[in-house]
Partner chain sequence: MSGPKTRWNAGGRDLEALFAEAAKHKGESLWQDAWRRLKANRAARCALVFLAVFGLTALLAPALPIPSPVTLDLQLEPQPPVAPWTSFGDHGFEPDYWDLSAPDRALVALRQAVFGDWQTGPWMGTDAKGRDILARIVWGSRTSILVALAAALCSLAIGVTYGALSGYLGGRVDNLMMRVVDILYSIPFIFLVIFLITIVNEYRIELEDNFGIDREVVFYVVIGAIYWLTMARVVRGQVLALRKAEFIEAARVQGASTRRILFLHLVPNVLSVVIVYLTLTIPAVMLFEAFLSFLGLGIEPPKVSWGLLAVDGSESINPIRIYWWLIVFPAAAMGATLLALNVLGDGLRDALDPKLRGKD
Amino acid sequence: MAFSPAPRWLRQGAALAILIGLAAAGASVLGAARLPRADFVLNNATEIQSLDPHTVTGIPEGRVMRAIYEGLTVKHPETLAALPGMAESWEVSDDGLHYRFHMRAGAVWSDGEPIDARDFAFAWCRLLSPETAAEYAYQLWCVEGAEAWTLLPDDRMYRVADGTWWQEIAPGRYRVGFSAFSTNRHGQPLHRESATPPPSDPRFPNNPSTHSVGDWMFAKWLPYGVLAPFRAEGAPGPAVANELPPDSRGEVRSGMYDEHWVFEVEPTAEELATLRLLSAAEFRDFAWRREVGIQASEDGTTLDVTLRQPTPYFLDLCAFYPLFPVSEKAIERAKERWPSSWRIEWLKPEHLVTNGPYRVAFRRVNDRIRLEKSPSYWDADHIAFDTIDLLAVDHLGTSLNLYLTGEVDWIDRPIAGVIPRLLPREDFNPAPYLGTYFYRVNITQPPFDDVRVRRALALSIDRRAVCEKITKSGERPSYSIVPRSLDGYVGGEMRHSTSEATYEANFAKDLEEAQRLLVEAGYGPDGAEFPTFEILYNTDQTHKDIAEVLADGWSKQLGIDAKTLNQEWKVYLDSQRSLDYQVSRSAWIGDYLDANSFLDMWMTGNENNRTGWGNERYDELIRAAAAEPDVAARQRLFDEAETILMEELPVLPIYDYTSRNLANPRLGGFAGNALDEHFTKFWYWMDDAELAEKRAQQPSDWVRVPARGPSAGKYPPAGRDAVIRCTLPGVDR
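That sequence in the form predicted on its own, only its own chain, can you share it?
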């Protein structure tokens, strides 16, 4: 339930004049080169990384991607339920493993080329490919065979006939093992009773059929006959690697063994030539067609997807921008025309081919992206705005002033200090949503490789002070990575003494424990001096304020010195990816309404982990949860996993988010929802009559503000009755 905007006594003393005087300077960032105003202007807060949906992460990027591309599904602006997008309809099998999407007839790219299921198969292959290095590739690992395909090592040769891989470890000497597609087809574990030992071969006394590791027969891992092409004289017997998984684990997940292997051989050149080994790239192409559960029909009208386990949020993923399509023909044209620079050229607005409600008219780096309505979009008759500008203003004071003076129609973050004066207004309605604010810790660097140090830092964060004195929008202190606003979820928390009722007394206990832990870790008056470290944050006044408050608290309470380091968005993300930081401000907004969106990213080696942390038991629990159909059992797995994460604390939770949108009251189709996601295709301007209807439902003591925009409204060509009716700001809270 959303928070009440403000008590009556606070509202009655508020006035717009207080706010208008906040930032008299910078009434416009447009300057002398002022452009004709777009139909709608929002502040996107920063320059985005790229226009490639498969390589970006972040909220600013997501806003642009949802405007210029469209997935198989789109989300309802209020409920977030899956609606038809590029797929007109779909069927799901009773076991939840098989999806068939029926593509929208007549849909085309912005260059007029038809778009069909084959475009999605290409795009999903590109997302999963190691060459793309997509941070969100793991989101498609729910598809049968996809994880093994992505993680296939490139330093080996593969033999399709018997599923073996071959790696030359010395001249003429090869290490031989198995492909996951053969030993562990589609991620399904093998069972001991399914292994039938082949007949003994008298030429090889150490035949793998008779050699076992624990209860695992080598027949399980090595098909009979692999050694047959090689002469007995001088050929070494199979050397068994001790690391082979015991029967109790019985599942090979990562594709080809990196550390585990079966045996070594020394074939002659003639024998080696008979094996017809494929390169990793060739084998990956073979495996995609045969083993990965993504298949487009020959005519492109249907896309069949087979999952390795039921994934209840799969339709939500289909509306998530990493799964958006890209034009294969446009990329191939760029490769032919600009062989050395095609990765840059195909993303330039004049070359970019998209399929969403809008296309990029132009992009001015560090200024704006202008979008224009795409006349080729299948649902163009229901798109109201002809042009939309997304500004890249990272200064919160300037951003707020642009909104208050009517230059901008929506901002998502006002200055925290003025929030009490914004609360009475009809256009400001903070509410909980599925996001968490935390600090990452680089555990590969001492002293942060010591969990006692990380726990000391976590316990000594005054979360109430951050929420009440800095953010001021009803945020709640957090001791977990999954926001507690997620309906039906109860997970693990970090151990702490504080509670809402007795915060001050119990926070003192947490400080005592933090000080004790630091002494135990060897720091303090009788120990080593704690090294000075940096808190990294991206450009934003709130992030700066929080970093300074935490640095001050750690100095006063623990006697340690922390400096703050500000970096621009792209540089900041690169620093996190390369682990070129010590402690870093971070946040995560759910990609879909499920705890998995906050938990699977901390698995060992996940691209979004960015802490250096990994835990084998944690990985097992997340994998087990992915395959668990029972809701209660899945919850227990997540609970244990989050408890592990909050015990080891590679991340320090601080607070759960609330939305802080300031939006023009005339804006229609802009709904509050659990992910605070907003969709350009549903936006329009209300006329005066509809605006009056909306205001008639608001509490009488709400302060009305200017509703700039056309009094006649701006509705889609299909008319006023064609817009999606949803909860609007100021109606149902």
The other form holds:
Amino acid sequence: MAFSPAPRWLRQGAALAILIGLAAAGASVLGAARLPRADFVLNNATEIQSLDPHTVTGIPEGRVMRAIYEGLTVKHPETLAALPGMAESWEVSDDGLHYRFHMRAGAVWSDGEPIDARDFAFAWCRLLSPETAAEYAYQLWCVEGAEAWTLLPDDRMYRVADGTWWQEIAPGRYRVGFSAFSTNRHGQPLHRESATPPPSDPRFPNNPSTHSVGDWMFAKWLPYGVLAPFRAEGAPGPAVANELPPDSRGEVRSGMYDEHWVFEVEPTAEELATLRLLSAAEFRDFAWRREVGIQASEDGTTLDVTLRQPTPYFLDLCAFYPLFPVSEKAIERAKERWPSSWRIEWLKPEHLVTNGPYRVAFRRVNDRIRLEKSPSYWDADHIAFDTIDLLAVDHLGTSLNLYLTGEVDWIDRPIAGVIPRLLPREDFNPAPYLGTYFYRVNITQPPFDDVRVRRALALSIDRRAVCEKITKSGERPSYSIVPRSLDGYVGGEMRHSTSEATYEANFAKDLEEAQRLLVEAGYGPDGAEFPTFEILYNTDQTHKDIAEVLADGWSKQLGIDAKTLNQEWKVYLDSQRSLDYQVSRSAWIGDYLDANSFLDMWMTGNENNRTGWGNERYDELIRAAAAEPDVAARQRLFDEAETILMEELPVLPIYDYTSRNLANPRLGGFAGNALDEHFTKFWYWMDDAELAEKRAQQPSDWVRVPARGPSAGKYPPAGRDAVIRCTLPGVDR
Amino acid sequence: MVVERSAILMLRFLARRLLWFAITLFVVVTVSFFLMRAVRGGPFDGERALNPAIEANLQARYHLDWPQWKQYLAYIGPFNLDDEGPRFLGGDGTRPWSGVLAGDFGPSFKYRDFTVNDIIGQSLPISAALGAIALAWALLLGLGAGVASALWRGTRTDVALRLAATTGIALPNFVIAGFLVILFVFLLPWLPVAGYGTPAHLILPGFALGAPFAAYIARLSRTGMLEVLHQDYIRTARAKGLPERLVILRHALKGGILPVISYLGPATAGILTGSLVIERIFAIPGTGSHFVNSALNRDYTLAMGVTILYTVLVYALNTLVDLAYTLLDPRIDLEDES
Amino acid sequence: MSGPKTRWNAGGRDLEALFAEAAKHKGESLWQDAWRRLKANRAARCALVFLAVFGLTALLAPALPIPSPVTLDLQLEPQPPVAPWTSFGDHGFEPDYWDLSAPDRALVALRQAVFGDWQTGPWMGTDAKGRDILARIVWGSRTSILVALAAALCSLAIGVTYGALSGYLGGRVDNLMMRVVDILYSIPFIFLVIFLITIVNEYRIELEDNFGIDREVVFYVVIGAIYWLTMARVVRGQVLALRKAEFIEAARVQGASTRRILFLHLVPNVLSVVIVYLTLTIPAVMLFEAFLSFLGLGIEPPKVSWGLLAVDGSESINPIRIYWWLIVFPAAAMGATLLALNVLGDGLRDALDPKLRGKD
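Taking the form predicted on its own as the starting point, write out the structure of the form predicted together with its partner chain.
Zooming out: every chain and molecule, the one shown earlier first.
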């Protein structure tokens, strides 16, 4: 049976309605999209994870965070030295363990509320707390008690006795943690109070440290490093106790620096009565005050920080975004108003409360973040730009085209193909950058368990070809894992020929050595055939190019058959982590100006090691360096450690990074620095006079490009002379 | 009486469609949910490996430490999965409803300031605006070229039009986009190179996005027209002495574009949900990029959200197409549809 | 096959001869007619010749005197083309390839025997790694064509079987089978692809060692296994129309099995549609390969495909310097091939479609 056709007017009307609807939708979408161009536009390359400084990691995130928040310190745009930020001044104790920050008077949040030391205590507590699930929580673990705070198991109710916590897991049955804040692996106490020896029990000749709760006794026999619970009545005698095998009782949970013991007991009601019952929140508060070295004064004017080990870069760390403050009041307000969705609501631009030079005015996923100058910022007089746009364009070609057509003023990654053409231009300023590009080798499998094979591979990499023909922007061939751009650091390099005058001659000698090593390892014409292996890399043009060149080189120079294997990012990470690879492309960018950033990851079992390599002496050196207050002695420890690493070569260094900023020549207050960090706070547009002055100083063979932007410049309200002027760096072009 | 009966038929048709839609959606959601988690890597893997304790905190925060069936149930519907066992319609205690059944796709794992609903709500209108432009000109050009080429079959015009149409299908769209950029941005500086904000920003991407569709529509409408032009009723119309213009517009076109209509269903779904390639090259913040990026980022909730969006759109548009068919061609009966 | 034959024998020699002759006539008329019409179509003829030449070039690539597509000679930037009349060739050939199969190695040996180390000049320029674009296009055509054929054939096998079965069985079964297709349509492609890539990568070594299968081949066969959906729909529609036809009824009355009816009677009759659709699937797969290369999920170097070349080329579009030869030549090769395939598909449809027959 046929469905009778609709009348013509209906059909035509429907068609018309659909068309009008589409047009209206299009128009309204576009109408909402219209924004005037910002004073400054940069391409941030990706949509950032979040506006919450505590849950993000990554370079694009850092740019936004530094613009909208401010830590205790800020960094100088060129030297990266710590300048006063939210803290007006600070004092450091002689042993480098105690910091006292004096807060800036009159600083306020963007909602007008004052900001003081208590806000920082709250923020740091939030960063460390497990429920925040901050990936960068470990950045603050240099503070005493902070690591244990992050690792503290957090469930419902606790009963607390001196040095132990009790948690009911089933009726009558309790989980007991013996000093989550115990000693670190070297036997040094992390627990401030336990720094004085615990009372010894005369019954135990070995003088174990003990804690008792009612009839329960917890004893830790220091020689064994073992903890056992037992009833005081009918307790095991000394002889038995001394013979306890090291892992007899309880569950040992170890973190990187400490271990603690968790086990289950069934206490009597009387015993329980001796414990104080605390809610989880109370318990955390109790533990925080007792154990963590972060204390704000009552009036909020000072913040005292106690470190567990000397951390020379702690002031720099204070300018790092995980340590930025967030407004407790704003979060509480959001919790009240949106009980189920406050986690998202408080971060919406219209609700977000910040303390930095800028605040978020508008945000659209995958498009842009529009920042506007925050009038309540303490240093607003020194902020030049009124609005800044951060775009999220991830296609490299598009990003470059946007820059070249003047729609964007700064990009940090032009496509590699045009770099030779960019090098002579005044707006392209590569600078040494604290990052290393290297290959990891999975040393758990033959043939790579043989150090001679690894050395042969490392020696026969034509690093200069990679730097000059592939990456092209002045990268330096690298023979070490710590980049040489780190000021004042020497470190150990892998052995390679340096005696000849030219790179070619040195490389030829290295090749000979490599071939000799392979023969020595039993491969080559008279020996076994070297098995085909795979070079793992993640999807990216440069990584692909380098892998191809290296595979080609190894097959030509050493007669080794190497294939390349491309995996998409997440699978690649998984392969690396589970050691399901042979040789894998890797890179590491330093978070702070310290060699430790590149060295502690190679300790045995570190989650970033991912090579299967481990060396006891190396671990010892890194640990010793962590506890060493003296800069020179620390340096010597790092030197020795890196020498070991470069002797064993679980990683094959290839080159040191350079940053590749392409920025409008009119931009002032912008410098290349070792961390490639840039600060909206210091930016301004030069006027024509200053631009001409700048150009007069730069080498005459640099090609000038049109400097877009206001010819009268844009200076902060404080005036033309109140800006920080930077010199642009340079690598050999 | 005819109207009543057809109304009943229509309702039955829609009811059956709805049933199948529910089944399809259920299967798609289930399969995608488990397929995605079967792929190696997780949403929180990064260059820097996490300390196991911190990783555990993160997993717990997003309930990834639950067994998969439990995650699935929590994702699907308002099941409270605490220790007391599932409690229907209880939600997590802070709100009465949750889960896909309540139209809540949850928070995105990667873009943590947004719910999946927020993201789709922001990006879908943009993709739709771009899609509308692409579709409009694909229809205009495609139908025009197709009809013209059918009418003048075998002439040079026909050959030229078909050649042009085939080029639209023969080149990857990033190549077409590349040529467009060279031509209209660098050689003739008329249009912005990329970005989003003004109507001018949508012209090039709209053109590039619509090109293959235009080409396809041209081919389909040519074939359709050729078939119709040989039908008896056209001959009759011509024999009656109707002017050729009327014959084409009134009679032939209606039958000739039927194949185009059936193609439009899935095509519109594809075009409205955007294209990853075009959106990346022209930096358009639409939905298309989320299809691939969410999968690559292992952003489970966002990936599920766009999957469901796509399924719903495909299904709704296909149903619309089937309805449009009956409106345009009285010979087709809804009853025959299955 | 033996069933009917016995019956014919029982019926006597005359009958068998009659059947044989009838069969011959029928076979001749459809295909020969189609072939005649195809030959009459100039565009389709050109397309066919073009494809044949291109296919041959791809097949014989190792024997051609072109540079190796993988020998690296790192440059600062891509080198522009040099006209053949300026630099026709040189003697710099290095027999440098990835793992080749035995026939390919033989062809390379042949090439060295005939041409020695002579090779063509950079007529289409080189890329930044000094690899000859012409050589890469020719070698890329092998991958792209192989990929497309593998995927298309795979989609053919699954799609035709599924579609014919669904259409022939009809009713509820048909309904159910088609809904399954609907569901599969709605699952976003990209998850499946990423999933498959992971799986295939996981077992790459086992696959190569035990079965001698390249993971690329596996991968694209699997892609083909996704592309069968439309094929199934098309075939099912045709079969649905045919299954009430008298010759099918006749076969059924004769007691032929379902399988026999499907593959002996139904499938040959929908072949024309299938062939036409096939010529559309091949371009689709090639474009899909390009799309995957765009995402970086495509073919693994040192191997090369057109998609990879097109991506490399389109990356280089910027106002500072347009390395036009990187994009124009691969795009031209790809465009011309797909164009030819489409034209051939159109020609085939015109030639095979009975409804249009005799109306030109």
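Just so we're on the same page, rigid core means the largest C-alpha set that superposes within 1.5 Å between forms. Owing to the predicted nature of the structure, the values given are computational and were not obtained by experimental measurement. Positions refer to the first chain, counted from 1.
Taking the rigid core as fixed, one finds a CA shift for Tyr581 of 2 Å or more between these two forms. Arg364 is not among the residues whose C-alpha shifts by 2 Å or more between these two forms once the rigid core is aligned; its shift stays under 2 Å. Rigid-body analysis on C-alpha atoms gives a rotation of 26° for the smaller part relative to the larger between these two forms.
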